[in-house]
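What follows is a single chain, given as structure tokens, in the form predicted on its own.
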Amino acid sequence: MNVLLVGGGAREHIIGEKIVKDNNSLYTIMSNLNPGLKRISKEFLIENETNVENIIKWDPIKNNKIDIAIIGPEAPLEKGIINQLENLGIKCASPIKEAAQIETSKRFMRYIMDKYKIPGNVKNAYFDDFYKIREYIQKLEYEFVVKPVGLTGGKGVKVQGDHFKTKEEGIKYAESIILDGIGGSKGVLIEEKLVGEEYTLQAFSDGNKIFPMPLVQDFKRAFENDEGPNTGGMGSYSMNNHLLPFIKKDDYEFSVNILGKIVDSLKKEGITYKGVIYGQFMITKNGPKVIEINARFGDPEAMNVLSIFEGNFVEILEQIADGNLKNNFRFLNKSTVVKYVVPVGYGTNPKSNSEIIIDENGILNNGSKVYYGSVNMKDGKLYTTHSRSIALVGIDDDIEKAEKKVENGLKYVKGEIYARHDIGRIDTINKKVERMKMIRG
């Protein structure tokens, strides 16, 4: 089959390579040229991802050459791609539009969740008016978090205590949302501030039932002992049960029952939701309490779980697509490790167009594989860009060897670049572990 394959990052590195694994033509479209989908592209366009008008005038497009399609990144979805692609006659294995809104929206998400008594929510309220939120936020008599109505990539939420300690400065953020459009929307979210660790939870949906896939955990600060600014995922690692060592088996079952809830819910409202669906939750005292929800693969989390994925990834993307997904796959009992190789600055002021030497055969020969991110390829040389340039994958029985491959394999790239060595270690999850267990009392 052909299949079209949006983005240009890891995440999409990876897609790219299961749909390739089983004889499949991979047409992919990005921003910047990827030398690891370069590689096993059978045609590609360097295009900016959201610039839909553009995309679906492409040849193989254009000519009906495509049967079916995924998208990697949420900003082409927001932009509605996959409803024009659709028109176009092209099946697709992500979320039209206005399904997409659990993530685009935050307003929206939390709309649903209110409606239909979805359990895990939180404490919520919205504003466009910047003279209420400080009356709001003056009368909470709790912590509080600041949220961007739409898309930030990851980088716009801030919590008190965390990145801003004061009522007053939590309020000047939240005043800056609304008259700067910061998320492309002139609105902020005040939620109740949760204390716990995070966790992913992704699934595959067909618009009637889902089927989950293992556990991550993702660690978004840019420093070491989760310190300094959010990012867009530093790495991530997950275990061999699938479950992660402070979850349990029914805090995942209810963390399940939450995703399939909100897919039935948008049905309620007339809305399919087909396509990957990934909740961020956090465990806290009271149980799994959600914190986003969004509409495709995590990046890095997509790598934790298709690096351990078997059956034919392209034949779940068509049943997807029909409305008719089949159980004909399984995840393997392995443990998996990712860290992201970043430029230096990244979080704050990325040094960009620096050049990246990396020894793949290195890195394989040491036992981890590697998904090229957001890099450039000229003349022969990598460089890097604003974002995550480079993912090594460990995988293995064991945490503590998967987690050695990556570190042996991190050895083989050389740069103005940093990588968090911490993530997926065993004293980190420990010192997780134990946190939860104070937390819970």
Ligand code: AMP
Second form
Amino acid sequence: MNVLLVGGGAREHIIGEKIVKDNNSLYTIMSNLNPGLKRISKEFLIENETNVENIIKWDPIKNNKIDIAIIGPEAPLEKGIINQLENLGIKCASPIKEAAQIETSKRFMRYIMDKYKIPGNVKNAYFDDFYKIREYIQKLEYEFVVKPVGLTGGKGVKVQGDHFKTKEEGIKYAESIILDGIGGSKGVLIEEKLVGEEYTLQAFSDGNKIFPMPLVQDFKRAFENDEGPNTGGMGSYSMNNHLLPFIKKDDYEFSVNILGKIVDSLKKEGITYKGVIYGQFMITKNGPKVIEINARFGDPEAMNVLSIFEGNFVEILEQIADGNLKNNFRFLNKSTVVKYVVPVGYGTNPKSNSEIIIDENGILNNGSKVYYGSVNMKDGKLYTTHSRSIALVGIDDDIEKAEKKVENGLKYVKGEIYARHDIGRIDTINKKVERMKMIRG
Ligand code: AMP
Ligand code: GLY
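To complete the pair, please output the form predicted together with adenosine monophosphate; the form predicted on its own was given just before.
Full complex below, order starting with the chain above.
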């Protein structure tokens, strides 16, 4: 099969690896020259991933070579890349624009959860009118969160007690979202602040049913001990039993049920959701709650689950596209740890265009794997961009061994770079377990 993949990060690198594993040909479109994708692609195009008009003019697409497509990031989904590819008769295993609204409009997500009374929802209110924000917030009797409705790469959300203290500061930020058009002038959402531990649940959806993947915990904060600004994710881990130490089986099933209900509700709205659906949940003293829904694999979370995926990946993509998903795959009972190497300053002022030297054999010989992220290759040398550079993945029977493998591998990456060493470490995980015990009371 000839498979089209859009995206040039580490998430796409592992997706590409799964695609070519079963003798398929990979056609990649990426905005940066990712060396990992370059070497496994039959053909590639360097193009802005949201420039759909140019993308569909690419020869392999124009000449009907592509059998099936999968999209890594959310931005092309918002631009309707799937609608256009489907119009050309190409099968797709990612959602159409209308379905992807579940991520691209946080308002739409809450609207669906409110309308269909899906459990795990939080109190929320939407504003596009500058003048109503102050009155609403002044009356709130609980702490709150201010979110631009549109896409901001996970960086536009501000939480009371965390990013701002007083109601007045929250009001000012909410107003600035409207005034400055943050998130594409789609308005602002005020949500009740939840307290607990976050986790990721990803599932395959064919529009009619979902099949869940193992749970993952992503570390969003730039610095150790979960300090510093929010980022796209500095790393993540998953456990050999596919749960997390602070998530019980029934919480997992409850979360799976929520994702299933979202897909069903979209269907009632006349929208078929095909592709990976990603739930960012928080376990609170009142059970699992939905923080956000994404219309794709997570990055880094894709690396946790796909590292232990056993099955024919492209066959699954076809079943998704055909609305005919079967459970003919499995996830190994192994633990995984992912740590991203990022340019120094990532999260605030990243040092781009700085050379990174990586001894890939050194890393492999020490037992971990390398997925290239947002780097550029020029004259055989590797350079940082403003985003995450390289991910190292360790897989083993237990989490300590997996974490150790990644740490050993990190010694083989040099440059003006930074990584969080606490991710996946047992003391870090234990702190989260203790914290959840306190919150549950
Ligand atoms: P989002 O882009 O909606 O995932 O939000 C980014 C981050 O803000 C999340 O990963 C949470 O850490 C935090 N956050 C978002 N919504 C809430 C909420 N209702 N309560 C507490 N924290 C939140
Ligand atoms: N790791 C968070 C995301 O992919 O949205």
